[in-house]
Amino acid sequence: MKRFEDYLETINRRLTQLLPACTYDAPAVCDAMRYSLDGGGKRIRPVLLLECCRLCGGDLDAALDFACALEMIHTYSLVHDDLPCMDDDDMRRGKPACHIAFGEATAVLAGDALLTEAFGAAANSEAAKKTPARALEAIALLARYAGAEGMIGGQTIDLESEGKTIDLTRLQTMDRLKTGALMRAACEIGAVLAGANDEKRTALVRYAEALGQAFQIVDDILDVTGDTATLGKPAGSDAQQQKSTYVSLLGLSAAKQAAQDCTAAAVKSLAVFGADAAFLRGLADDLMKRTS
């Protein structure tokens, strides 16, 4: 989609501008940050933020640094997720994981720095200057969904569940936090920065929740059906780490149906926006059909 490509170009250009230029004698951490952030990610979360802001009549230029902040947080989470003390993955996005390329200690620091820079980008954004009350609410949401009540909480459940069989309710809770929280952050922050009314904000939250669940189910499916070269990360790692997934609990066929059902729910939630939500509907469909 052309709009997606336009968003991608804008986001990548601004991310390059926002990354700090290390002028002291230890630039390794900045090199590791750039290496991870330039790793060819899909940029789904910042694209969602910008599109939801647009859909609600907001200022995309003012929201751009929030979109980049969200991508920094997502990237830091991947850097830390790959560490030996977490999932212990050697590959990410088709190249050596940050801790393989730069060492474990530098990878930890690079992740910490990306998280810190993210909040600096949000606090110094055009949105913070033009609509400070909205920006403050958006920063609070960013912290909430990235923290123990969101992504970090989900990662904690994930670690505690390794080698165990958990039930579907527990799995859904984990994925709602670990995967879904930053998608909800993207859609809800986009709505907040645009000053959306409660009806539209609620619709976008429901879209994000269903989309996040569908996204994780497809991830679980691809871990079984995909290959390492296509995925850009080790295939079959869930089974190797003895993780409960939608495939292990439901079976492959039922997992595919669940992904379709969640995608349909995401699309349905956008009714209030009419034809103007065509991009988000198409994105949900594309993410369900993705191969990596």
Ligand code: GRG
Given for the second form:
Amino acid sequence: MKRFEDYLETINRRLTQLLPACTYDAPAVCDAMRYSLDGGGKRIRPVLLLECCRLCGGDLDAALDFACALEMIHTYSLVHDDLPCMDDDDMRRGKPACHIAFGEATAVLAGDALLTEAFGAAANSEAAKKTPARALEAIALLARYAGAEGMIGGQTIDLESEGKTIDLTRLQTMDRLKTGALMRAACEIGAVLAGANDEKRTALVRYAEALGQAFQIVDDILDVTGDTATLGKPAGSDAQQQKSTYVSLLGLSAAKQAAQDCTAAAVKSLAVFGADAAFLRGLADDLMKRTS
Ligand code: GRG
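Would you mind generating the form predicted together with this ligand now that we have the form predicted on its own?
What follows is the whole complex; the chain from before opens it.
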């Protein structure tokens, strides 16, 4: 997928520029931030943001720092999720987790700093200069979807649910917040920055919700069927932590069917864009077939 690679290159180049140079008085935290952000990540969320912006006729250069901000927030969530007080995982993106490489306290600070820098990047973006009202709305969305009403809320349900069996409705709520909220942030912010009309914005929100659900179901499946080397993070950790997942509640075969159904729903929601949404359709299919 040529367009994916082009986005990836642009995002990675800009992330490197945005990260504070390690000439600060506190280089350890900068090293830990770079280490966690560098390489290994699929960059799905920033790619989604840029593509949704393009699809709605927006300015990609202006939106780029929002895309990077979202990846910083996602990366902070992974750094904190791996901490001993959370999932206590030693490996992430194919290398030792941040707290293993830099120590727990520095990993907490690196996550905090990535979250903070993300809002700085959004506030200082080209979009904020060119279309300040849209950028302000996008910053509010970023806060809402990353916060207690979004990803943090999902992580809270996750922690409360450890060692218990939760029902499918509760699992879906958890996934909608923990995983879906940042997917929704990506698609909705892309639309908002482009000044999309309600019809297009709603279509992209529906796409994001179904895609986020499919993404998490595949994550649950890979935790059972994948191997640690390919995943770049420990396989089997859901069962080890006695977490309820799509696979534990429905079984592998029904979970695979659910992932296909959600992917089909995501694809269907793009009808308003016609042929121009081919990239997003292909992305949904590729994410369902992913191995890591
Ligand atoms: C601890 C603040 C805090 C939040 C935790 C997102 C999250 C909430 C935890 C991460 C662990 C996890 C399994 C989340 C579900 C979403 C998910 C599958 C994340 C992994 O996303 P990928 O596969 O990761 O896009 P890469 O490394 O490719 O960027």
